[in-house]
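Coming up is one lone chain in structure tokens, specifically the form predicted on its own.
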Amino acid sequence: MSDSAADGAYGTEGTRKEPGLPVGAGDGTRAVRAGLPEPVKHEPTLPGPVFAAHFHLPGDPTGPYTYGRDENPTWTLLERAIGELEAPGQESVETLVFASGMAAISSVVFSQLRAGDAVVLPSDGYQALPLVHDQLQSYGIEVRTAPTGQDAQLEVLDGARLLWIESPSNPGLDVCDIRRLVEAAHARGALVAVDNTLATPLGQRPLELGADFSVASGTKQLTGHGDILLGYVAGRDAEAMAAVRRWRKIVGAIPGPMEAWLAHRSIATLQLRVDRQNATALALAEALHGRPEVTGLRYPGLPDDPSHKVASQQMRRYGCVVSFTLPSRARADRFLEALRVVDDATSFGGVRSTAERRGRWGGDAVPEGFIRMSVGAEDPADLVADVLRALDETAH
């Protein structure tokens, strides 16, 4: 590739080139065009993955690409794409991609906290957070926890250095008032990170709600095919993001160029997938609403869901996950086995619907019959019929 082609394709480190979208471009247009380089004659629309451990580097080590652990042209385009979705039009926002969602989470937590600091975590968040909890305590960091619902984290916020929010929570789907918590945290001098995995940037933009970091697992709905591991951190504070970047360099938690390229390719269909999956999730939740064996039904898009009022104020889409509880572990297991177009698998956000009895992992405070179902891109009528049939067949 010529120098001019390379410049057009990748730009320079720390910059976000505007994609030339019309003012007020819709989510679909933005997703399809996000992060694409300026057109170069005879070059592909999205350049292929760059496989390189090192780059030609005569003289002083200046320029964006020096060594493969620090930067890669394929990451640059993906980071630009995610940044354009998380914070449209905000060129001051920086995005960094990681090898997994947990790598992204760890980079924020461990780069911002020191011995003697205090951090507030959700007590009902992602099941790997207890591992983070224990590791932080071993480093002399005070860890406080509170549930996501009812903005309960406010009660333990005084003196904290970092507030970690997960909204909607996984797997319980509780929602907190992000803007309210952010304002309270900032008034106390605390940074705020929001796990935006379940919502995706098309469902919720934490940075617009005032958060310092938006963090997510790109493994889930962002990429949507269940075939790559990826994570990212987007943030507006240059000093804080420099610490996150330094942590990535220290631990080497970097994505492979092929994974980064596949992720960028997949983002083009994000709006199509999200809208289909959200609409079907609502249809499924409505179908489950009157079932006598179903208790604890949660979906923020349901008008009578405990989280609906707050969710409707800060979310543009409600997600693809529906949770509910069946009467027993045995009934839940029979139900999962009876499903035909739903895979019994963990994770969520993929184009193929999945469901699992979440208690089998032992890390979530949920009933034995608790089901987390991730709605895919199947025909809505087929999916709803399959779920209702499986419930009927396992009634006895």
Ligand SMILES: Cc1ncc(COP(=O)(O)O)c(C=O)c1O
Contents of the next structure:
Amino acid sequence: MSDSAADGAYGTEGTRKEPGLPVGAGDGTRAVRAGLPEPVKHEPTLPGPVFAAHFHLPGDPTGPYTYGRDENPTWTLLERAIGELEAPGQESVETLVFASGMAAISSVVFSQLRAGDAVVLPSDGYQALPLVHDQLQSYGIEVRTAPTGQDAQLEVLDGARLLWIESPSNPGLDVCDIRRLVEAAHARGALVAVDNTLATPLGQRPLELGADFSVASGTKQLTGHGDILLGYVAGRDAEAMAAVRRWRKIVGAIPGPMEAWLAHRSIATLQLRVDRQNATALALAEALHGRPEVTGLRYPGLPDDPSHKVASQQMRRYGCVVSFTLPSRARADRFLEALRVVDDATSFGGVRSTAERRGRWGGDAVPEGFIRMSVGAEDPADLVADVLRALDETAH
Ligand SMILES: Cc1ncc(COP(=O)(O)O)c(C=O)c1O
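Which structure goes with the form predicted together with the named molecule, now that we have seen the form predicted on its own?
Entire complex below, previous chain first.
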């Protein structure tokens, strides 16, 4: 590749090219163009994955590309794409990609906290957070927990160094007022990180709500095909992000170039997928509303959901996950088995609908009959009919 092609394709470390979009471009336009380099004659629109453990490096070892654990041109384009969606027009925001959502979460938590610090974690968040909790405690960090709903975190903020928010929470779909919590945390000198996995950057932009970090598992709806693991951290504070980058280098929790490229390719359809999946999720929630065997129905887009008011103030889309409870574990298992176009599988956000009895893992404080359903891109009528049929067939 010629010098000019290399420059054109990837730019240089730490810089983000202007996407050159029309002012006010919509989410679909921004998604299909996110992170694309300036066009270079005879080069593909999205350059292919760069498989390299090391790069030619005569003389002084200066970047942008030296060693494959530190930087990779395929990551650069993906990081630019995610940054453009998480923080449109905010050139100072830096984005780093990771091997998984947990790698991204760990990079923030373990790079920002020291022995003697205090951190506030959600008590109802993703089920691997208790592992993080225990690890932090073993390092002499005080861990406080609070539920996501009703901004309960305010009670335990004094003296904390970091507030970790997961909104909407997984699997309970509670929502907190991010802007209000950020203001309270910043007034006390605490940093704020928001797990934006469930919303995706098209559903919520935590950095615009004042957060210091937007962190997510790209394994879910961001990439949306259930075939790769990925994570990212977007942050505006250069010093804090330098520590996150350093952590990535130390731990080496980096995505493979193929995964990074697949993720970038998938982001082109993010708006299509999100709009379809989220609209069907609302239709499904409405269809479940009022079913006698369904209790605890949650979807932040439902006007009477306890999360709806706050969600509608800070979210642009409400996600593709619906949760509800069936009368017993046996009924929930029968229901899952009766579904035909919904796979019994964990995770969420993919184009193929999945559902699971969340209690089978033992990590969430949910009833035995609690179902987390992730709505895919099937025809809405087919999906709703399948769910209602499965409910009817397993009534006795
Ligand atoms: C809200 C949330 N955050 C983080 C993660 C972890 O992501 P990963 O599985 O990519 O490590 C998950 C996984 O389900 C999640 O639901």
